[in-house]
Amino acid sequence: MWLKILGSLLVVIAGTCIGFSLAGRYVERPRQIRQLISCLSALKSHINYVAVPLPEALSQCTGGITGPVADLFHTMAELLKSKGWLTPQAAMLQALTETDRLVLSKPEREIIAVFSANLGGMNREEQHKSLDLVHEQLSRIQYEAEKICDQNARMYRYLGVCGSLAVVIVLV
């Protein structure tokens, strides 16, 4: 009987922390989109007004900001001050595959590359104007991801739980 009421228990505590841990993926992803743009419009900023040579910029851009996105950027920075020859787009490739806690899905990786792709390569009014179109596209993407966010989060946690007690509710 004991062990019955054991397995139960155990199966529902492990099928709550799997609906939590995908419910998690769903909340993290516009967070990280936001400390994303943050970092861009702090990065607009140094480009702009500071005009410190581009490792720095990305080093100092992330002021206030921790996790994977400012793991994003300061791998970014070492990577482009260790190896001079790499071009930022190349640096920001091997940035984004050697930071692995990040949520972020394959349109926010392109808009990156993109842009990246164009970081140092153009005067400062251009990438301005590179800069204010990423961060569109991100807000844009930001809000789709929140809407997201908002059905299925929920979802996850309640079938995490409710699977659980219907698989022990199967089981005894």
Given for the second form:
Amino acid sequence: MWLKILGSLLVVIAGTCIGFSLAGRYVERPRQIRQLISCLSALKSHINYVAVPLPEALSQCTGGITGPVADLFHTMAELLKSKGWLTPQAAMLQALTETDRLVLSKPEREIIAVFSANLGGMNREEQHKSLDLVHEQLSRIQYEAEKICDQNARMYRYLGVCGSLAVVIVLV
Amino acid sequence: MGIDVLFKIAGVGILISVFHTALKQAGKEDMAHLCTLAGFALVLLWVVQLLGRLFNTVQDVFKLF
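Moving on from the form predicted alone, kindly provide the form predicted in complex with the partner chain as a structure.
Full assembly next; the chain just shown is listed first.
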């Protein structure tokens, strides 16, 4: 009897954890896109007004931001500093694969890759235009991600708890 | 027959209704219907076993061999 109760509790806890972690991915994505937008805005200022070299600009543009997005920019800056032969796009792609806990999905990864191909290869005005375009695209993706988050996060939480309860009922 | 199977069926019904509501709110109506169907199939599986036992009992009582 006690073994059954203990097993049921374990199943319910595991199911709830799975549901909440799946929901957490949906909650985390808009937040990371928002951080990305704010980093890119800071990078725009660094390119336009401070005019520091790219690795320094990348490591300075994450001021006040912690977490995977800041790690992404720091990794890219480190890569550009340590391996000078890498292009910004190659460094960004490598940083994207190296950074853990990044829940960005394919569209925003593609946008970042295209944006990093333009980085450092054009004059200041063109980079400004490119950053504006990226900002606009990311804002649209953020809006969509927030809508998806509203729909799915609650559903995954409910499904986690109720699914585990259903499994318990079937097994008991 | 124990009363517990009735409670089991009631529990599955309640949970399936919650599933249905959650999935419908998330805009996944096809998944909600699929989920209801899965719950129905599960309950049918239990009920069919009980019905089989009932028919066997009827056969035994009236000697229908």
